[in-house]
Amino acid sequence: MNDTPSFSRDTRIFVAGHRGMVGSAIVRRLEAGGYRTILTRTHRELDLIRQDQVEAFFAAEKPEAVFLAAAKVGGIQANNTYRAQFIYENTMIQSNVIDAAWRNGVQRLVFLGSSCIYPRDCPQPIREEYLLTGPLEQTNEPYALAKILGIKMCENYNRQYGTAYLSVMPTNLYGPNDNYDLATSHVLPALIRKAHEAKLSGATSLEVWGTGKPLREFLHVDDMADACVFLMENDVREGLFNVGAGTDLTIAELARLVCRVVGLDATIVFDSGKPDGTPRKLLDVSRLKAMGWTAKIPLEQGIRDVYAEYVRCCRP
């Protein structure tokens, strides 16, 4: 393998999962940065769960760098309900892509993980070295285990084969192309949809899962994409990097913020019979900050932007 892998405007870049929220943000960032050859495939064109299809794609298209953003994702309810699908599909997707990348000479790869990889009761803020130091949150353990495997694949392919594969762990993401299906969505898009529908119906209350006490950090997906490209452009060869905003708020505070943005005047009712998930997940982002990268989009402004998109594209 080449000791100095390159990443230039002429690099052939494969963005796996380009129709998802993260993948589409990476494509936008690459296009804005003047990258000329961005390879994408829909699920119909390339099923990443199928090893034969992945191998054939890499052999034919010869990508030189990969952003692995494809994954089966969802909120607490989806993670806890479709446990077998989450562990199987995510394990197969990342295993096929990472291995095919190596077999076809791909030097540079960024693997997109999730902050749920960290133990449920981590010291706060969560540092990268806390990985595998305690039990996981049970509601999303299958998804977390799959993502941990992806991190370890990158780490060990680097050690054995000399590749330059790195992993990024985003905090809770939101932004364009988010999922607003209440059965499978994460907390922020679910709140946006529920608040909007409550406003249209004239409801005087808004039900929120859990106690409202857990603390969560949120990052606009365009900031996430910028961090991924930043690491590639700065020739970071390996490692695990948290990507977040560096601040958090309670779910109750988030619900009030969403109501303010939507223009809903309603009483927030917490359903304490529903799970809260991890008590707190605030990422320590000092590693990326020391390299010169920080998030730029304030939370309220980001929510206003995605709500405007939601009203324009998804709902009347």
Contents of the next structure:
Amino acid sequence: MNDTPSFSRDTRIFVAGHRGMVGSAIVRRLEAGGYRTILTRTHRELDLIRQDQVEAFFAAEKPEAVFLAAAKVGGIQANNTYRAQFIYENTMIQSNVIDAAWRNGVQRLVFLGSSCIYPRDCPQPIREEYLLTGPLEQTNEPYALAKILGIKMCENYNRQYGTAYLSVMPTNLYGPNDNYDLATSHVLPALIRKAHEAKLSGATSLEVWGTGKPLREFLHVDDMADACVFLMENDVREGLFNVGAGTDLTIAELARLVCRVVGLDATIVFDSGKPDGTPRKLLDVSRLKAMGWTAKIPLEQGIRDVYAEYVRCCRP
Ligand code: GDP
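Starting from the form predicted alone, produce the coordinates for the form predicted together with ligand GDP.
Okay, now the whole complex, with that chain kicking things off.
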């Protein structure tokens, strides 16, 4: 496959997982960029866990580029509870899509991973080279292992078949279409919901899981989508790219920031019965920065936008 078509406004682009937070952001970014043919399928129309369905879709629709944003995702408790589903469903979805893409002549693909693929205790900020240099964090090991497999599939399909499949590793993401179910969500939407409900009910305390000491980095999903399209537009053909904001804060600091945005005056109560997870996972983003891409949406502004949307769309 050496006669690679470029990534242009006329490319037939399949966004897998377009109803999710990342996939929907990629669709918004592509539409804003004037891309004319964006293929999407709902879960009901195409079950990506089923190899026969995925192969039939690729054979019929012949996409030329793929953004693989479909995945089973969730916060620390969901990852730790639905461990079998996280390893099985993610492995199946990405294996089916990557292999069907290659079989049907797709030259360009961006695979969405996660910063949890890196060893639990690796030096900070985390460089792409630290992959597979140590043991993983236990709470999300099944998800991380599936994602590592996806990265290695892209790398090895490129080596054997000459494809141009690359992987992006986002830090913790937030934005429109996030999951606000407290049992399965990530920390930021959970805190927004809890703080909002506490404000409405006049509560004077806000419950935060763990010790509040872990450090996390947060990136608005519109920045993430922009980075994915940037790599395609700049004809990047292989490799692993961290995508982050470049700074982190403690969960306790995040809780105080959310309280400020929501307008809640409350005491923060830490529930040490819940796990902390990885102590820190700040990504080193110098690889993308050297190519000319940096995140643009400041955290407080991003949380204000998301909270306004939450109040408008989701809640009383
Ligand atoms: P992680 O980055 O994979 O650990 O995923 P999360 O976003 O679910 O959790 C990040 C950190 O926030 C962990 O230390 C959690 O214990 C902590 N945290 C505090 N309160 C909450 C909450 O209400 N929900 C979630 N999901 N995490 C919380």
